[in-house]
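Consider the single chain below, provided in C-alpha cells and representing the form predicted on its own.
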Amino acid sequence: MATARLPQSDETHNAGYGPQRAVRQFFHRPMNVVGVVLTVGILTLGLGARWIAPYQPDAANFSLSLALPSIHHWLGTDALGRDVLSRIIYGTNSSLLASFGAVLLAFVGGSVIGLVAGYWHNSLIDEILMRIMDAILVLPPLVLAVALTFVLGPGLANAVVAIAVIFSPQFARVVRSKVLTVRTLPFVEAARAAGSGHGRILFRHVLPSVVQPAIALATLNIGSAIIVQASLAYLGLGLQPPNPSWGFMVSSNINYLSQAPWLIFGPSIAIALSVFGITLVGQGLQGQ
C-alpha cells in the first residue's frame, strides 16, 4: 500500500509545484528579468500616461519652438512646442495597445485556421486553408501590411488589421503542426468513441493541448508588430494626427534631424526598448 500510494504522491507533488519551478527558472536567468522590467515599465507608461506624463501630448507652445532638452522639457519640443517626452508617454499606448491587440486578432485567428485544417488533415478544408496561409507567407510582411491597409484606409484599427492578417499564417503553421500529433493521441480517441462532436472535440480536448507554442509565439511576435506599427505610421498609414505615434513622430521631424535630433532619438529609442523587452521576454518563455 505505502508503495503504491507514493507516486500518486509525488505526481501531486511535482503538479503542484511545477508552475512555481518554472517561474524560478524563468526568473533565474538575468536576461529574462531585464526584459519583464522593461516590459512592466513601458506598460506602465502606457497604462499611466495622463498622471506620469508632465504635459498634454498636443499643448502646444510656439514660443517654445524646438526647444534643447531641459529641467522643463526633458527631452525638448518639437516644431509645434509641445513636449517631446509626454508625446513619446502618450504614444506608448496607440504603439504598444495596438502591436498587442494585432497579436491577439492573429493568435485567435491562426489557431482557429491551424486547429480546423490539423482536425481535418488531407481534406479540401486543410487544402484550402494552408493554401491561403502560405500565399500570405510568401509575400514581405511590411510590404502586404502597407498594401492591406492602402486598401482599408490609414487608421490605427486598419492598420492591426493588416497586422494580424500577415502574422496569422504563422500561429496555424504551429497549432496545425501540433494538432496533427495530438488528434491521433488516445484521450482524442476516447472522446469520439464517448459521442462528442467535432466542436467539443477541438475546443476542449485539442486546444488545451496544442495553445501553448502559439502563446510563445505570440510574445515573440509582439515586438515584431510594433516595428511594423512604426512602420504603417512613419508611413501616414497607422494612427492619424494630432494623436502621438512614436512612427510617426520619427516620420514627421525627420527634417529637422540636423537641428533637433532629440526628436527622432526619443521615439526612436522606446521603438527599440519596447521590442528588445518583448522579444526577451519571448524568449524567456520559449525557453521554458
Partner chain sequence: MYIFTKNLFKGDELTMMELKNKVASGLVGLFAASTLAACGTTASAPGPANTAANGPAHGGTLTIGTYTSYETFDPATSHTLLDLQIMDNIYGNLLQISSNGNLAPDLATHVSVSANGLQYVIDVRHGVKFQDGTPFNAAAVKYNWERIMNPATASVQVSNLGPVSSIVVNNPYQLTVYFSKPFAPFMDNLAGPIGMIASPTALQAEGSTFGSHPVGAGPFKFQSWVPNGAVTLVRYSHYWKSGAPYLNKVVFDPILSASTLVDALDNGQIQIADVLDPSQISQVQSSAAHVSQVPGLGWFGMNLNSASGPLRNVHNRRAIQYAVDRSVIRNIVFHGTGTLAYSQFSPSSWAYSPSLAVPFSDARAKAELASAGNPGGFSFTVQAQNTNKYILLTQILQSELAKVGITMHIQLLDLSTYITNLNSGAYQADFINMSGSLDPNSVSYIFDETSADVVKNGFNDPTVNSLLNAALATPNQAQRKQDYQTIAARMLKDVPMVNLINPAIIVGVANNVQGFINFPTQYFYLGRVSLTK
Contents of the next structure:
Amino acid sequence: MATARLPQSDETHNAGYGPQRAVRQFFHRPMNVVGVVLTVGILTLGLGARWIAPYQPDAANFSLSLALPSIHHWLGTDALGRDVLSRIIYGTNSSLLASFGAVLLAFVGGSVIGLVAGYWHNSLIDEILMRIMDAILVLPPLVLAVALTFVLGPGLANAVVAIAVIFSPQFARVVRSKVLTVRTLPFVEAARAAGSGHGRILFRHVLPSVVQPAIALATLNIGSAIIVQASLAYLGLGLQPPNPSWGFMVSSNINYLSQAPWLIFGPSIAIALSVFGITLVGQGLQGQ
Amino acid sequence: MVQYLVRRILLSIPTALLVATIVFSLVHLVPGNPAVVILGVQASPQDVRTLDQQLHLNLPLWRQYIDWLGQLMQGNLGSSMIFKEPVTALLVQSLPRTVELSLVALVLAGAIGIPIGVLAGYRPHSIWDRLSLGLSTMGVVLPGFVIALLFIYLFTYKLHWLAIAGIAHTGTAVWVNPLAYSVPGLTLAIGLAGPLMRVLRGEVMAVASSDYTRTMRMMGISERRVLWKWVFKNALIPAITFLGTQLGLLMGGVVIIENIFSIPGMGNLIVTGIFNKDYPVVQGAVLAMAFMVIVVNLLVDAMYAVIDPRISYR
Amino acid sequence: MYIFTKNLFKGDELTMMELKNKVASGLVGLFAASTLAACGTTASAPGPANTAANGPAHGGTLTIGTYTSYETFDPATSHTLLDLQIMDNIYGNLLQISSNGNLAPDLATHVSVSANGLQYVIDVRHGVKFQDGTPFNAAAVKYNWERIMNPATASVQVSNLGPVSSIVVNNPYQLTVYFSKPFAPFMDNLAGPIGMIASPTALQAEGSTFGSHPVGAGPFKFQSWVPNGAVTLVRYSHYWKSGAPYLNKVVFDPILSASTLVDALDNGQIQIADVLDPSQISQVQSSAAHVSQVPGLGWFGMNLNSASGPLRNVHNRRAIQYAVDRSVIRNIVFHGTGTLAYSQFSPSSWAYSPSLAVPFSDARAKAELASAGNPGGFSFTVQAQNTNKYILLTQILQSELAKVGITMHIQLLDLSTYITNLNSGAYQADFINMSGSLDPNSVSYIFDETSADVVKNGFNDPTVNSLLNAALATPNQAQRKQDYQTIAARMLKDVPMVNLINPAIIVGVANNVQGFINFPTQYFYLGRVSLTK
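Could you give the coordinates for the form predicted in complex with the partner chain, as opposed to the form predicted on its own above?
Below is the whole assembly, all chains and molecules, this chain first.
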C-alpha cells in the first residue's frame, strides 16, 4: 500500500538540535499546527464520543426516518431515524482503532521480519522472508485486503489484521535496509566481538537505531490505513452492525445519494479530515 | 544491460511462483463451498457431494494445488465453477475493460497533472501551485469511492450532464462509449494526478533553477520556449516512469471503481469470484493482475536503466 | 398494471384433465443478493390489450437493467431468477401462462393426464426448429429430461420433474411420461424451468460450456455474454410464432447500484428496470417511465430454529412475533410497498386468509416472556446475508426486540456459509425469502418435514406434514384451500418463523415500451414486447 503523502507548499525545513528546539520547530510550521489540531480534535471526538455525541449511535426513531438536517439533528437522520452526526462521532472509534491497530501490527510484524532478514543478510531466511514481502507488494493491495478480510470473516479485528498484512512489507523493507547499514557499524561489531548473543545484539544494539525510520513510516501510514478500512467497509467487509463505521455509513446509504446526500458526505468529510490531520502530523514528524 | 534485465526477469520468477502460492492458499481458505453457491438453497447434500467430485473439491488441498500448478505451467487456468467458462476466456473478456479504464485514467491524470504540475513548478506559489496543492490533497485524503460518489452526485444529480450508468450494455469498449468511461476514469485520475503533479513540480523546479536554463534565458530565448522545449521535456521522463510505478495502486483502485460503476472488468471478476468462492477465477484474475504489475515494474526498471546511466546493471 | 386475480388457473383454456388442480413446486429463495431462486411458472403469451392499433412496431433494441449479474443459461443447472428470466426468452416453454393467468399451449400443444395421475401424454408443436436448425421434437424433450434425471448432471430441477419412472417417445411429436406416484405439480411445472427445452445437438456439442452457449427454440437467440456484464439476445427469425418477436435485440444489463438503475431508466439508457429498489420509486420521472407494481407470490420472514436454545420455548417465539412491528419494516425497508405477512400466502394467492393476523403488542410480548419463564427477556443470534437490506432489517428488529428485553445479536454471513447453515440447522434464527409461484405448495412445501428437508429449523408438526401431503394429492381446490389455511393458522400459533412481508414485484418501465406484463412470478417473456418509435 502506498503511503499517504500530502503535497507541501514549501520544502525548506531545518533539522533541530535539542528536543525543545525540535518541538518549537515543529510548531513553527502552520501546517503542522493544523495537523495537530485536527488530530487532537478527532481523538477527542472518538474518545469522548459518549459525552460529546448528542444521541446514542443506535438510538432508532422510526418516525424520523431520513429527516433533513435541522437544529435537533445537525446532519439529519438515516433510514432508521438515527442521528447521523452522533453516528459519525462514534464511528471515529472504529476508524481510528482500526487504522492505529493495523499500523501498529504492521509496524511490529514488519519490523521483526526486517530485523531478522537484515541481520541474517543473504541467508536462506532473508531470502524467504523478503520474497514473501515482494510477493505481497506485487499483489494489488486492496485486492489482497478484500480477500484476506473475506477469509477472516466479519468484524473489525479481522479487518485490522488484513490491513496490517498489506502494510507490513514496507516496514520490513525499511527496517531491513537500515539494519544492513547498522550491522557493520563499529559498535555492533564491538558487541559481537564481546560475545553478545544474537538476541542481545538485535534488540539492544540494532533495534534502537532502526526504529526511528519505522516510526516515521508508521505515522504516515495511519492515514492510508483509514482509507483502506473505509474502502473495505464500503464493500461490506470487516464490520459488525450496529457499530457505526464511516465507510459502512457511506455504503449502507448509497441508495439515498440523490435524496439525502448528507448521509454520504457527512462521513466522507470525517474520513477526509482525519486522514488530512494525521498525515500532516506524520509528515511534520518526519521533518519534511 | 541485457544481463541486468535477464537477472531481473529471473528474479521475478520465484516472486511469481510465490504469488501464485499465496493466492491459491488465500482463496482456498475462504470459508464455504462453491458447490453450495452453485446449487443454491434447495440442493440436497447428495447433490453437493456429486458436484464436489465433479469439481475435484473432494481431493486433498495439496493435490488440488499440485494439479492447479501443473495446469498453470501449461498456461491453463481452469474453468469457472459458477460461469462454467474457461478462466482465460473470462479474462479475455474482462481484462480489456480494466486496461481501458486504467488507460483512460492515466491519460486523464496526465492531461490534468502535467500542465498544472509544470506550471506549479515553474511558478511556485502561483494560482497553479495552489490548484495543484488542492487537487493532490483531495486525491490523498479522499478514498476513491467518495470521489466517485461525489462525481456521480455532481454530474448526474446536480448538473444532469452525464449518463453514468454502466459500461456494460453499451457494447463495452472505450471507443464505443467513451462517455461511460469518463467519470470512472476521472475518479481514478484524481488519485493519480495529485502525486504526478508533485513529482513534476519538484522536477520542474530543479530543472528551472539549473545553470543551463539560466544560460538559455540569458541568451534571450523566450520564456515559453524555455518552459516547454526545455524544462518540460526534461521533467517529463521521471513523471512517466512515476506513473508506471503507480500501476499496483491503480489496480487496487479499480476494484472499488468497477464495483460502483458496474464495469465488468477484472475488479468485478475478482470481487464476485471471492464472494462466490469461484476459486479458479479468483486465482487466475489475481495472478493476471500480479503478472501485469511485475511486467510493468520490470519495464519501469529497464526504463530507468536506459535513462539514468548512474544505475548499475549488476 | 396487471394484477393477478384469484380465479387464476381455472384451466378452461386447455382441454385437459385436472388442470384446475395444479400444484407448482417452488424453491427457497434468498432475499436480494445474487441468488434469488425462482420457481414454477412462466408468464407469457400475447395479450390483445397491449398491442397497438396497427399492430406492434417491429425493430429496436430493448435494454433491461437488472440488479444482479448472470451465471449460466443451462436450464438443468441454473436456478437464479435472473437466469430464468433470460432463459424464458431463449428457450420458450412447453406451456405458458397467458395474460389472464391461465395455462396456455406453447411448445406443447396438448397435455393430458391419466385418471390415476401416473401418466402424462404430451403433444409437441410441429415444424419447430431450434436456433441451430435442428428439429424440436418429442425426442428432444426426452433427452433434456433424462439429462436432468442423470445424477451426474447434479441438476437442481430434479424436484420439479418429480418421481418420473420413464419417458417414452410415441412418435416424433408425442411422448408419454410415467410416474411412480402421482405428482400433481408436474403440469404447472411445464411452464417453469423444466419446460425449457435445449437443443440436444448443442448440448452434446458444447458439453460443460453449454451454459454460456445456450440454444433453444424461443423467440430470441443468444448472441453474447460478458461475465458480470451484459447478455445480448437477438431476434430469432424462424421463431414458430409468425411475426413475433418484434424486437431486434434484447440486452440484459446488470446495473448493480439501485440509484444508478433509476438514473439509467430516466435517461433512456434502459427501457426496463428489473427490479426497482423500493427506495427508488420516488426517483422515477413520469416523463420517461412509470412504475409497475404487482403483489408478489412470495414471502419474506425470519426463520426461528426451535431445535435448541431459548427459541425451543414456543412462548419465546411468540414474544418475538408480538414484539415485531411489521409496519415499520414495511415502511422503512420496503418503503411502503408489499403487504404485512402473517402466513406464507400473499394476498395474490387463493390460499390467503385475511383474518389471519397477530397484533403488534409489546405488552403481549412481555406476557409471553413471563409465560416462558424469562420475564426479563433472553438473547439469541440471527444470521443474515451481508447486504444493505438485511443490515437495515436486522437493525430494526434488534431495536424492536430490545424494547421488550430480547437481545438479538446480528451475525453477517456470506451467501455460501449462510446457505450451508440453513441446510444444516447451524443457526438460531435467519431469514428466508421465497419467491412463490401460483400454487400455494410452492411456498409451503419446505415445511413438510417428511419430504423436503432443506430448512432444518426444528419445526415438525405431524398435522402440518399430513395436511401438506393431502393438499398435494387432492384435486378439490376448496378442500385444498381449507387445508392450507389450517396449516397457516397452526404455524402462526407455533411460530416456526415470523412472517414479515409479502413483497411486491416492482419494475420500472419506460413509456415507449408496449406489451410488457409484470407478472407476480417475476418471469418475463419478451416475445410480445415492442417499442413505439
